[in-house]
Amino acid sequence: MEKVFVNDKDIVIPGEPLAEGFDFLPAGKAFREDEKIFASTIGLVYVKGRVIKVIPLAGKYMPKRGDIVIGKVTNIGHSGWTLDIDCPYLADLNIGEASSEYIDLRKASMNQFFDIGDYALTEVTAISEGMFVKLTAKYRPYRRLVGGTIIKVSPTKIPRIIGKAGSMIKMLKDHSNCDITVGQNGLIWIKGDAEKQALVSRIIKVIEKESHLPGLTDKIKHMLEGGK
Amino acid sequence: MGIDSIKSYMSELLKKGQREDGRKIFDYRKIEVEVNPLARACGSARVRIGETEVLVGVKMDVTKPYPDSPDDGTLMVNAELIPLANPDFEPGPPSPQSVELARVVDRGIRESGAIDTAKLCITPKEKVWTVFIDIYPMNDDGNLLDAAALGAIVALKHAYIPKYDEKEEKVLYKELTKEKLPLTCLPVMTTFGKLDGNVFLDASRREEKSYDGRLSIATLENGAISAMQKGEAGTFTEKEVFELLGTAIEKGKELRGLIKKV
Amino acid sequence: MGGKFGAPDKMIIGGKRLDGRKPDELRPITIKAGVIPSADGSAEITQGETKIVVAVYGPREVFPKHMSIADRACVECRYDMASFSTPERSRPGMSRRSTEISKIMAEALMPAIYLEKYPKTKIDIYVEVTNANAGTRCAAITAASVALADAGIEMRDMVVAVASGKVDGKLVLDMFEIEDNFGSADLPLAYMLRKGEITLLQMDGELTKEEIQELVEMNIEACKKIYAMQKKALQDKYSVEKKAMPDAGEENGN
């Protein structure tokens, strides 16, 4: 018996049966149990040929190797920095990963590179057995994020804030003259004129909340041009 | 410590008379008040200030009066900062923050004489009504103080005294009389934040994380002040306090207008 | 337990209960997902006059550190009754009853959660009963399951719960306060429908083996109806977001 129980782009809930048959492949937040495939989270199901994929509509950030994340420095140790990347685990930026150049601690102190309270753009390089997250900031564009402001959105909404092929972010940058950097962990750094920073923060909150409403792009253009 | 860039950005906005969420310095967020949402309370209120939401319930019980005021009913205010409302609240015994919240709301009401305690006497020296006000934040997005105080006065204003069976000496909790809890005035609280020398009204949780201090002022319709509380480690100058007293009285009128509408 | 002071003479008259329901009829239920913005997931349930709010925080870091489990998440539940939720003001804070319910609630929900996907973390489930009119632990589990799903936590199935019992010698579903106080037995049950697994089972009173079997079956039938309401609550919240999702190709949700 081969059967698909859902339609493409249906909203599914945890434990909901999606398909039956060994030919189907579960992907994303879908799992197989014997001949059946089920969803493991609230999500949207995509049925593409034999692939049954569930994309989550909610959830906290869980680190993966290769993710670009924004973190806040919470501690300076002997051999590196501890960063809070808004996930259940602390992340470690080793001194050898902080700069492309050799850091000589006889000539420089660690807080010249990253001080407590600073934000940094980094990449997740590994997650060890004991759930220790390793970061690097060795190469561009990874760096200390100087000044600006940080806002937090649900990581599942990051693709909508970036927009199709980066169109939304580009529009925000162009109209506000702000530097905007998005971390896959849901933290967004905005730097520009204080009033523009506040405006971009408000607009991103609108995108997060109203991304489903028609005419969103027009509304955002209107906000960027000084409307309410 | 590095430079707190979020704080300096908020400070820069405040200097220009602006806020991150688009408000002016002395604007409240949108305030919504729902009357008697709790079926089992004598009176209750749900108050929303922006995304901050507080439930307040008034319950009454018959107790022995205090020896120094044998003809007066008594008041008890309690706040439970339940961990449901804020990721930083922890379960366990009442925190200093929850005790402060309850006591500041208590003073605003008690010292104004808003509750006519003489009318809550059943038998002098023996039996009086105790009014319990219980405050439960459901979502904390800053300024719980004003939301709690507003919820408390709305719940009191719409509270009915339960029936009391004198023979059995039992309160019939499920049967309220048509008699309202006697109120004499409407104290309301307005809380100001101060960040880098800039004062502003109704801090959001994000602003609370950056501000240096706060000042709460409870006002009455006759222009009197019934309670004040400075909180957090920041300081205020006397000039700032005097100016804020005037602003508090003005803002109090706005809040009282809301109370009278519902 | 019959014949208690204050008990009504009869609780079932002409096959109908005091609130007009048939023996196997649920009270009206509404469930809403996403009611507490500060929480990672949340839900509100009203079941008759019982009203409960549940918030989920996590998976998040464990404090103190030594409480963490190397290969999975730990789950803690805090069931609390607001002081104004009962006829007489109840003393704020945890009672012995609340402590027990908190423990069995966590244990009723844990079998559904993919704990091994979140090693060394903690999932907190906070329950606040704002109006108590019987059946609170079951309604809380039903709502907590919606709140966990709303938090995006990976689960094998939803957990649904309901109580039934014996009133006036008849077996009835989903008692309200009077029936709960003066009935002769109470049997709360939590259930995962997909594989037919009971995750919470309690009973107090006096029942025969056959009566227990009948009550368990009645509860499971009711769970199917409540499951549909859980699903609708989640769909209602998330359907607005459906239109805004890009095509699958632009995502990498592994």
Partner chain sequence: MGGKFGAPDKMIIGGKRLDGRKPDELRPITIKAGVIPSADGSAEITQGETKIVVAVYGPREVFPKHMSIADRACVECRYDMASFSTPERSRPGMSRRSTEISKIMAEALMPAIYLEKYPKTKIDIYVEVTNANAGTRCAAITAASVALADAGIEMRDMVVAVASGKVDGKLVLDMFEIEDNFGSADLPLAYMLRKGEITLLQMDGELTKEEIQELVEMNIEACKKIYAMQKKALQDKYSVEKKAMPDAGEENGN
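Keep in mind that this is a model prediction, so the values were computed, not measured. The term rigid core refers to the most C-alpha atoms you can superpose between the two forms while keeping them within 1.5 Å. Positions refer to the first chain, counted from 1. First, how it differs from the form predicted alone.
For Ala30, a C-alpha deviation of 2 angstroms or more is recorded between these two forms after rigid-core alignment.
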Given for the second form:
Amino acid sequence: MEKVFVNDKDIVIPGEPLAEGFDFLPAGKAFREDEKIFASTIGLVYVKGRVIKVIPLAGKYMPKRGDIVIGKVTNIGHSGWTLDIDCPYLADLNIGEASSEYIDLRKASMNQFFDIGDYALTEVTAISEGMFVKLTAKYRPYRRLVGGTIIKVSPTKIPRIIGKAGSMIKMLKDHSNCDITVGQNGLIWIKGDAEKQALVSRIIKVIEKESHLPGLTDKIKHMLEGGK
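Could you please show the structure of the form predicted alone, as a counterpart to the form predicted in complex with the partner chain just displayed?
There are no partners or other molecules in what follows, just the one chain.
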């Protein structure tokens, strides 16, 4: 018997049955057991034809080459910096990847470029077999992030915060006049007027919490225009 037990965009929990029948295909965080498909995590379910897909509502960031990430400098070594990019693995920014110009340590100290506690916008260039992440900040817009505030959201919500073709993040920037930089690892840097920084931070948390609800774009626009 072919049957779907959920509706498109339902929130499901681990172990919840989603569909029955071999004509359906599990995707994302859905899995098959005999004739049935189940959710393996808390997530949002998408029903597209015969595909039953679960997108996690929360989860740890898993780096991929080419990802743009924001990291916090946690250590300075002889040949570079260690950054926390909020993932299970260590991330390294080698001195040769810190600037497009040659860094002469006889004339400058490493903490002039990145100091412990600094946040940096970087790109993942490689991931070793031992899951050691290599970063670069060699070219613009990669740099040390000075001032502003950092907030953290679930990495799975970053696409909704950016919006289709960048529409949501553009609306936030245009209405607040804040500089907003989004890392794919779930860290977001916001810099502007203190009151606007606080507003954007609060709105981003609303987007994170209500990303699956209809009418979200209109609600965010209302908040940016001074509504509650």
